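First comes one chain, alone, set out as structure tokens in the form predicted alone.
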Amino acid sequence: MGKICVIGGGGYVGLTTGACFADLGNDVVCVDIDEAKIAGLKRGKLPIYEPGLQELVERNAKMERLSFTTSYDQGLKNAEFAFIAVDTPSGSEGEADLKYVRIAAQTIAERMSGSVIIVNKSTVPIGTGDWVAEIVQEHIKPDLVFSVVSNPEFLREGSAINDFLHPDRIVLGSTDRQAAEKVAQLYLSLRAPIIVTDLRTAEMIKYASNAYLANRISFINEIASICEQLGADIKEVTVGMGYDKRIGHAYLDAGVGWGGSCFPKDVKALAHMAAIHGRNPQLLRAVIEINRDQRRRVVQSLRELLGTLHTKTVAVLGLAFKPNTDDMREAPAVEIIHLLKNEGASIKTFDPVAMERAGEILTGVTYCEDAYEAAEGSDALVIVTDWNEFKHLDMARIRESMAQAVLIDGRNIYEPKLMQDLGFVYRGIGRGYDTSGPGQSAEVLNAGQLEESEIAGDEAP
């Protein structure tokens, strides 16, 4: 097993990576300059919410395979691998801000005591691996050697541990084949396909993957908008589409749009890279704009149904950008609440785990103990995050407690006809068919469920 140092080990990617590598039997030291994070981690308090991560950290810390420090010297002592897993936030023009990568690379070079393979885990622009090598070469001691490997992460918040331990593929890029193969050894027990390529191709694989997934979501939201106007139901449309093996069902859920730490900044960064190198990224720009439109449509629907938002009370259920995380980065709820407040609405809200983080960026809203308190006395209810517990609420109780029964289902978690029968004025995303009749959901029939005469078409005359 290897000795691994993870720079940025108090962050989402760094902590998950460090804990999982430790669970595979490696000796891992997570380094982070945030003293409060490291102090908390040493006490067993995690700075993020991720299912299963608390137990993973506690178990490996107890077995002394995982430790935390603010000291580069301590983290890099005898390290064979130094993973850079620092944040790369968006700049003013959508470009990736690499200041933390620069600091990490320079500090590794100055503090490393032996030969180290430096692994870029952060999502970085194409060419960053070469740039990191230049920084390290400039600051390294003359008698030491190093290699740079790109190893982009493909972790989904809410299922990050499973994604790390059961990956679809491992991507490694380097000009040093031997270094890439040493990093590959760390992943062999996962029995996943390992793709070894050059630095720039590995970096592009990450951006292209995220841009494609964001494109699928924006595409289906565009189709949902058309469904609303033409009387089709996007839920049934996606069922029919998804059975095509060329398409599949993943990332075809219409809703209020994507957010989080990856899709927004990665799509903007890729568009920026294309533009400054003389290309015209029309599709990427459209993907971004369609995503913005989804948040605006929520406010437009409420305005149409309530007449005015001034003095109205709107209950917003779900603040995190997706379920099973407390991450508020680029969360649709933030923009929706801002737009609603700007039109004079009062906001009541509830999220199972993200309210503490939301309180750091969302002021002037009422944080409630549960969904029922949020709905009580409200003129409208907006579902923004599809937490499982929201799917099992007593909606009759919700309806009775509201001042007006307007329901905006931003994640299509309810059946329109059922909500209408309960007395709600219901609006989903792309649920355009007439729900005044009995309604039905798309049904998939197997051949065995049909009579032979029906299959053959030989009905009796």
Ligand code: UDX
Given for the second form:
Amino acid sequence: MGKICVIGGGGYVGLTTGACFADLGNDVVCVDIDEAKIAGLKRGKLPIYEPGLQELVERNAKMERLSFTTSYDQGLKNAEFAFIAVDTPSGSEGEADLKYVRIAAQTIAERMSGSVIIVNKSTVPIGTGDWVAEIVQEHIKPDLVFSVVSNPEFLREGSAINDFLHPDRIVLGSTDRQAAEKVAQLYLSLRAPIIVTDLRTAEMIKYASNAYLANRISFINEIASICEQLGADIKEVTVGMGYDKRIGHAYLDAGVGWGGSCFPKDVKALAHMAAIHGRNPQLLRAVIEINRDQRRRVVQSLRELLGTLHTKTVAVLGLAFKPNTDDMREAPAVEIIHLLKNEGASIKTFDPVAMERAGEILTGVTYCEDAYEAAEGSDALVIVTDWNEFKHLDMARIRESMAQAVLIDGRNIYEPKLMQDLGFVYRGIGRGYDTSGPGQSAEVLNAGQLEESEIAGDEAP
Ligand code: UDX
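For comparison with the form predicted alone, kindly provide the form predicted in complex with the named molecule.
Next comes the full complex, this chain leading.
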């Protein structure tokens, strides 16, 4: 097994990658310039919340396969691979800011003591691999050699470890086939298809994949908006669409839109790259605009149902950009709460995990102990994040405790008819079917069931 150094190893991607590679039997050193993060990690305190990661880090640190340092020298000593997994924040035009990649590349070049394969995991603009190679070439000691491989990550927060250990595919891009094959060896035991291609193509696979997924969600949100006007139910529409093998069921949940550390940044960066290279990325721009509208429409619905928002109290359930994470980056809740506050509403909120992090960016809101406390005395309840625990609330109790029973279900986790029967004024996203009817969810009948019901019909008097 090779020795791996992960630069940015205290970050989300770096730490997950490092811990998983260690678990596969490699000797891994995570390097990070953030001293507080490294000091915490040495004591077993993780800077992020990710299910299963704490155990994985503890186990591998104990087995001495995983260690943490702020020293490049220590990390790169005898390293065969140097993974770059640093932040690439968005600049003002949506372009990826590569200052941390530059520092990582230059420092690797200056500190490496033997030949190293530099593997880039960060999502970087197309052409960055070539640029990294130039930087390294400029700063490397004369007798050393290196290769650059692009190996984009496709990890989702909340299921990162599972995604790492059970990937749909591994993408490797390089001008050096042998180097790509060496990196492929690290992943061999995962038994996933490995795509070996050139650097730029590998970099584009990452952008195109994320942009496509964001596009699917914005597409379905646009269809949801049309459903609302035309009396169709988006939840059933997507069930019907998803059975088409060419479409599939994943990433078709309508809601308040996509957020997080990847989709917003990557779609904007891809649009920016297209624009500066003379293309007109109309679809990508629409994907972004539709996503913004999803947040605005929540506020618009509340305005329609409550009249003015001034002096009204709105309970917001869920702050994280999605369940099972405390990540607040580009979380729909942030914009929704800002818009509501601008219109004079008071906010009570609850999130099972993200309140501490939310507190750093959202002030002037009341953080509650649980969903019930948030709902009590409120004029409206808005579900923003589809945490499992919000799917099993005692909604009758909530209804009783509210000043007005307006429910905006931003993730379609409740059945409209049931909520209306409880006395809520209910609005989901794209749930426009006739609510006077039975309100069943889409049913998939198989041939056996149909035959039985025909026989039953024959016997009827
Ligand atoms: C994403 C990619 O999935 C991953 O491959 C990449 O490496 C990083 O970006 P992540 O940001 O963790 O992962 O979130 P993901 O689970 O993909 O969800 C993104 C956003 O889309 C969330 O805000 C989620 O609520 C939203 N979403 C997802 C929908 O609104 N509808 C859906 O059907 C699916």
